[in-house]
Amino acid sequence: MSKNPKETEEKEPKPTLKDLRTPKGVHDILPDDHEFYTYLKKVIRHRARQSGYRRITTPTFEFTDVFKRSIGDTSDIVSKEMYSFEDRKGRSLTLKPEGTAGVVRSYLQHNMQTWPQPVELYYIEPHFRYDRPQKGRYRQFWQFGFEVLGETDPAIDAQIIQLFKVILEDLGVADLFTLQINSIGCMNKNCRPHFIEDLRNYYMGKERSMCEECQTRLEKNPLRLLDCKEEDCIILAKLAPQMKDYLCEECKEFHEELLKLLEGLGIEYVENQKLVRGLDYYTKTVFEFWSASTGAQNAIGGGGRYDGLVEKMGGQPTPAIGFAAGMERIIDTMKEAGITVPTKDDIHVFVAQLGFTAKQKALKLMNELRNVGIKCVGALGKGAIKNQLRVADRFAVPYTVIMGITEVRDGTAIIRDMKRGSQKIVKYDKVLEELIEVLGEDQLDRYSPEEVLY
């Protein structure tokens, strides 16, 4: 007798859990974790309201070239960290791995510059990095950022820095973090280009007591042998030429006029000589807020300013700053101080309930308590009232309504106090009212359209 040929098939193997796991440097974002960053959020928005700050959202991917003319072709970011890829027309395109780029694709393609200077917006969105995965580090993880165009005084930088610090300060961490603060100097041939120039000549010569990386970036960023973490590199960076002794007279004036208005907002400031931040686009101005008990290792955001980048992607000349700062590692620091935050997710009330009727009277209270601000769920499965109530005791409700064969043929349900272990018949048309009555107005979580959009 011959098989079926369907049965001597080879099977697909059945995939296992290993199989399906995340890829390495990227997490799910659980319920509890979205406590967090919902209350995050909202302290961004509140805070970028108070201060005239509109939203932006760019494209999660861009061509890449607005990256790589932006970040520069030298950059750790384009050079190692992209995730790049062609499209079907064989146009490379890349997932964003900053913020400040898109932006400003953004300000010149849809004309702001024609808008009422300066423009200030504001985004909360995923990027992407192919970085080494650690504590607070990921290949997708989420920023905020603020951006200012169209204005080049020293008290927009102290404006942008003060926001970085209120919000800090909202989430209760800006104790933990120091703010460092530098002038990297302008493009003037008689500031940066004479510093970089003295730079690399001073590291000449020395380059087998430098890392592997520094020595490549001799030739292509010599500003970042500054801030490397290697320890022979960091005894080379003590010695190095300072960038406070070639600032031309104006960013001179400029950073020492920033400094002044720092401390006239009483921001405590260390000035760091060997800050220079990764990016290609950074003048004058630059910044980080750098854990107070680890340092660098633990920084959690940073900014500065790009006077050039507008004119660089092919606009005319624009003065901008801006920051972006790693959700993921105020979270972390967040839980690790021990700090808690508001949830509305706590449910009000379980609704059990026995037989179709019973259901069908369910739905439309439990719709009806839904609509008034009282947040319930309910058992619509086929269980026992009292496996049902074991539910509800895991959802540690304050009340739950009980609807069964007899309450649904007497036009009643049973309240029951779960903390109390007392319970109350009522008429079914009166419940939604003894549950206002018992949970209280203030407990309700009404819905309002304003306040959603925000």
Ligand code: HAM
Second form
Amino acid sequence: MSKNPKETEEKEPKPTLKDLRTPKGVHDILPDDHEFYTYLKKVIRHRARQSGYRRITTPTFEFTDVFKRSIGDTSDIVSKEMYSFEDRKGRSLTLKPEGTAGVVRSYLQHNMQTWPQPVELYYIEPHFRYDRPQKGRYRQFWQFGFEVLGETDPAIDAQIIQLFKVILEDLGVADLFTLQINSIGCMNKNCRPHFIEDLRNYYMGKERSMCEECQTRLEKNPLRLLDCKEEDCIILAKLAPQMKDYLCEECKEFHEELLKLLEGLGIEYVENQKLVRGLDYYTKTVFEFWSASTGAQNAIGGGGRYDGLVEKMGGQPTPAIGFAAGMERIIDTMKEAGITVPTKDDIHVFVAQLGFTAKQKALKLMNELRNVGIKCVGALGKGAIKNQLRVADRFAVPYTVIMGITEVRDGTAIIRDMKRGSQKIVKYDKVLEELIEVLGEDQLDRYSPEEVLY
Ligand code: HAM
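Write the structure block of the form predicted in complex with ligand HAM for the protein whose form predicted on its own appears above.
Below is the entire complex, every chain and molecule, led by the chain shown above.
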């Protein structure tokens, strides 16, 4: 016998907020925060456009191999931070933990080698890492990133670093960060492989003074021994061999030229022999912007050259360089520095109405107001005018238009100046004109589809 649907419904326990809140490390971006994100995106898009970068969006998930092959099996990201799952056909997919791998996959998939080189792309996207959540470290976070594929010259490295710096300057936070820079050489056997061999030899026999993770790194990813944050490991790293003494002639010249170019651009840097980055695809240049107060813990962003990656992912040898920055970290820094951003969310006019005809007129009027760029909201429910005015106060509008039964009968509307508390009766068909006059043409939020840039 079928059950009474009401009875079945009642058996389902009502979830509590605790059951349904966001998982650890992910968060809502509420309207006040969106003002910062919108501003940041505007600055990024503006600077990207000026420099000829075009926007790309790669999918939120890709085959796991895209990330394994590029970022490297032994990296923290691949070995413990990926959100991987199987689809219904048992294929392994992963939520993107970073942007470069997807861009390189896309470069190959869409034959971008046939486009005029270099191909310059940028993205503004959410990324996902099973990181230990704390301030500035989340499981879903936003990055913007820039990638240049198909050209090698230290001038490209200098230019992309400059672009990062200019964006930080636009946001008013450039002075709060220092540029850390290093070269980790290339795969030429006299360059990085030689360094790694000597690095291993140096650490061999010192395992007892190393943290557990570094003991694994010694075997799997010795370069990362240098940037361990554990106290004992920092001490050991101080006397470790330095990459600069192992760079092959080409890498050395490349790096020296880059430093000269940065100096020419007036960009200050700190040469940091311990900077190796956490992703395996880098060659030659690596860099990060560190908080001048908290150091390595909270890099605002970083990047470097990845000349071997396109080939590693199945393409022709193609030089490339890029960087990505964490948007939450930038926004936190801006807030801590007391930086405010301009917002366009303020509302100009509230429309209050009473009675069905007034409501019809209000709907029409609001559309007309919006079409000329007057931002307006209205109470379209059945509340008393007094209550509607309270809502108007909450929106902090400078003007309210009131249409009650009398105004509808007389073909008028009341325009109330909310600050002064004064009001004026105007003919209904003059409301628009009057509001433009009191608000001022320059305050209008005009919208024309041709002017809207993505
Ligand atoms: P990354 O250093 O792994 O590099 O990430 C870049 C920035 O993303 C970091 O400096 C940080 O600001 C932010 N970030 C990373 N993880 C988190 C997290 N869990 N929570 C909040 N923010 C985070 C890359 O991703 C490379 N793809 C950069 C690159 C582009 N290299 C060449 N091209």
